[in-house]
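To begin, one chain is listed below as structure tokens, in the form predicted on its own.
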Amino acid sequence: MAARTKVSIRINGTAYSHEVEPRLLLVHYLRDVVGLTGTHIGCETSICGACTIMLNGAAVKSCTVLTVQADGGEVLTIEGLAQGEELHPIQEGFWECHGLQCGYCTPGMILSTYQLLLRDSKPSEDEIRHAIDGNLCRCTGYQHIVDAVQYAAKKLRQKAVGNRILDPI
């Protein structure tokens, strides 16, 4: 039996602690150990982006990170975005603008968008396309995804100033 290592990771605001094999990928830890299956396994080679999560404030492909590398870290997955029954504005944008079809790439797209909008509240279309270029979608043609990101950016700017609307949707 391989040696196991204890890890402690805060995921979506909840502390988790487990003993894991040192070679366990973070995507498998999230899905198989913690039970958060919103993070999808696609290519397992870092090409598709379906496994994108936020780790310590940065969007990363969790198929390229060992769980032991996340020890002591803070993880945000797709399950951590909504507030109860209320969708996060990015999730709402994907819903309202038809930014998803099969939905397989959607969690990764949403978390890549989350990172973009943390850095830039009013990204251009080119900046949006650059931010999501590490995520592959085989269904949408991307235009609806870009529209969803623009929708979310407007919605988040509105929330940033309370109930005062800057840009009507």
Second form
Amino acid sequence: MAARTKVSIRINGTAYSHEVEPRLLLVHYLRDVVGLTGTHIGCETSICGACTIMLNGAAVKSCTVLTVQADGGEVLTIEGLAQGEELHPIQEGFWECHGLQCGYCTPGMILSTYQLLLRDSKPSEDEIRHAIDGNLCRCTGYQHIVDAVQYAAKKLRQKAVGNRILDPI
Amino acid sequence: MPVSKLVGAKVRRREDPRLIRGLAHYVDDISLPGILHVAILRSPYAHARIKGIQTEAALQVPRVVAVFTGSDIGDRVGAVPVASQNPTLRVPKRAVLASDKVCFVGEAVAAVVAEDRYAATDALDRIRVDYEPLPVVSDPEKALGRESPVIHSEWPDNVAFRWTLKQGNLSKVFKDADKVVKQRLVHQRLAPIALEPRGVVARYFPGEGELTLWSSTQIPHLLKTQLSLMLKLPENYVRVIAPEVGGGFGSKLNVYAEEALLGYLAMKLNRPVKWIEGRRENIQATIHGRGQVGEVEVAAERDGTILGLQYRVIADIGAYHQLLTPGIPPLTGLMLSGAYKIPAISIEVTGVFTNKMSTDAYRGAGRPEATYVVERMMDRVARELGMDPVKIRRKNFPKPKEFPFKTATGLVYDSGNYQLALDKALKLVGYEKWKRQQKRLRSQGRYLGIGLSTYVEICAMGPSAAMPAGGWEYGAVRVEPTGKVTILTGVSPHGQGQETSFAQIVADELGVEIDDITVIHGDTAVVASGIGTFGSRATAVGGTAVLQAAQRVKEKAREIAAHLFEADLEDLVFADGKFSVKGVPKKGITLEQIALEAHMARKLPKKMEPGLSATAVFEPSNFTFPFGAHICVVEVDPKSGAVEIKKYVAVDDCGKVINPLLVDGQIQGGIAQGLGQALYEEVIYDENGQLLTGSLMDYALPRAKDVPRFELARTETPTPVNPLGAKGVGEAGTIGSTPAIVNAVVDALSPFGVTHIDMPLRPEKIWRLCQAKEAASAGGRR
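Form predicted on its own done, so how does the form predicted together with the partner chain look?
First the chain shown before, then all remaining chains and molecules of the complex.
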């Protein structure tokens, strides 16, 4: 059994510190150690995107990141997106547009959308489909997801006019 | 209480807030004190004798608690069950852990139990299994050959069952026909790939003698019965909970070895245990769908009238049966009349054992195969007769006044207007415009194809007499003392949204706010009984049960109100959630007040039981038959073989719509899955039975970029089979789309002399066909 390493990671604005096995995957750390089970595992091979989170401002598939690689970093998971009772516009878009069915891919899909909208406030349908190409959904056929992203983009643009920034943290 | 009419309205889903916040609980999100993790060792061989298993080294791995093999378990856990019956059925025994031999890659041979999942996985590598490889057969056609190895030595060959259906004078119609068209068709194996793999948590309380099993399942109640039989526990001590379930598509409509194994381990170790399927395991050891190879012949008159259809098909069963395996090909047989009047039909199914995972119900379950056979052949026949594919379909549709329409296969289609759906789709797509465009582009060396599919499917499963394990559904409605309403349903939604649609039904019926209603499902200790979610049955059958329970609650409330008002029952009116006496609308009593009276039970009518709740079990008198018309326009690039979908129109009729948002979602997702079969997906085993498509890198699921925007429309022909008028919509998109897409691609390639291509229509396959044709015509010119 390998020695344990200490990691300190800020997750959704809260500081966490644990001793972990160096091989512990970040997704297992989030789910099993920290107890944030909103991030899902769908393939363990970086293909399906269910485990997508934001790490230091970039969307990553947390099933192929080691916890130790995130040491000192900042993580945003699905649980950190809403501010209290107020849903993030992306979450609102998925709800309003019926952008989910079984909900398993949804947290990853929402976080990939988050990354997209950080980069581009007015993506075209093609650009949206490209941006979520690394997130598989078996239920929706993607159409309502695209609608949800468009809804969120519009909402965020309206908010930006009121000088609010995208990042909730 | 202002209440709008909710049935038919676009109500956003009530299950979504927990899902979009990451607060829902799927099986892997459940943690119990002292829980142990299970990892399963699976066979790397498709067919091998197990000569010995050494587990000592695995037990040395730190934090490993125990290792179990098949011989440790012996007869203490019963075999994996098969519910579908057939007089010719051969059922090889499938133990939860193989002990003598393995028959497919992925068959479970040992289980490691450890304090954490990493340790359990580490220990798998330390188990040594001494395998003696045996000859393998993975191709179902070869499996029927004389030279083939026989997988189960109890029988002389690999035939798993036979099933035939013959109706009408086939020999005469085929002799007299102007035209007979033959075609070999392959329905490739598919993997359902629910995004959440399977998973099980089991907990045993020895004092209470109670086993609780959380499983990612579509059928908690059926699973409870089967578990009690497999584990030899009294059924009233077994509780099954389907928590949040991340998609099923039929793959969780089953009873799996791992479910019983985990129950056994929890009891044996007296600790809670958890097993979460990996994706590689999921593709190896969760059921596959389709897997038919057949020859179809159609007899037609010169004017396009279809006289008869014969289908001889080999169904690739895999090494063992799962719950409904032998029940799937007969569904293909029953639906071979499609949306047409075909007076003579026959099907001969031979189910064949192969060294592969079992096939079973995958979204559509037998009907996509039937629809593909019929819709491909309508196009083939039209082409041979020089007819437009629209015209041949119109020619053979039953007219609206001919419903209920009895097919040669013995089904009675409840209601339909097939012409209307087709007309609407043609108009929406702009059929004539595309035909002209196609002609114009062909002269420029560009290849456009237009494909149609006018499907009908069999849903709302179903009358119990025609089902392997009951076709009724249970519903209960309870008005709590505070007036809040609890719905209990035996269906087990896992994405379909019945927490919303059932609340819509009851909100309308009882005149209460939808936010005051909660829908409980998926727990056998809370919901008294049930069948589950599959076969597009949940709303049509389960929703009806809930409606009937609500009606009973309302009747009881009316009696209480009449008693309190000292009025006659007939003089009571119900409006805006209140009962009042005719002519005195201001003096009303709300359901909430009645509920409290019902629970206080001080002023109830004589002999009335206290409380305000009712249950209903709905037994449908027939299946329902949703239908529709899908039209797909593609452009094929012969230089690359790429298929581009330029337009996709779907007009679906699922009867009465409860929530259009949910119906659109089902159709869109369904089309994407049918598109996956048409263009990308295929489970491939090589001749050694090795699974070549064992990850999502090799098994190609449609991605966002692969799927176009679908244009949807509806016609609404209610079913007379249930009072909701709802037919079901879960599988329609998948059933309708696959042949529309294939027909479009074949149409695009008709200048190359192509009359059929087997799925999936990957670029490489199309490119080869185009190359072969060009080479041949170049040769001809020389």
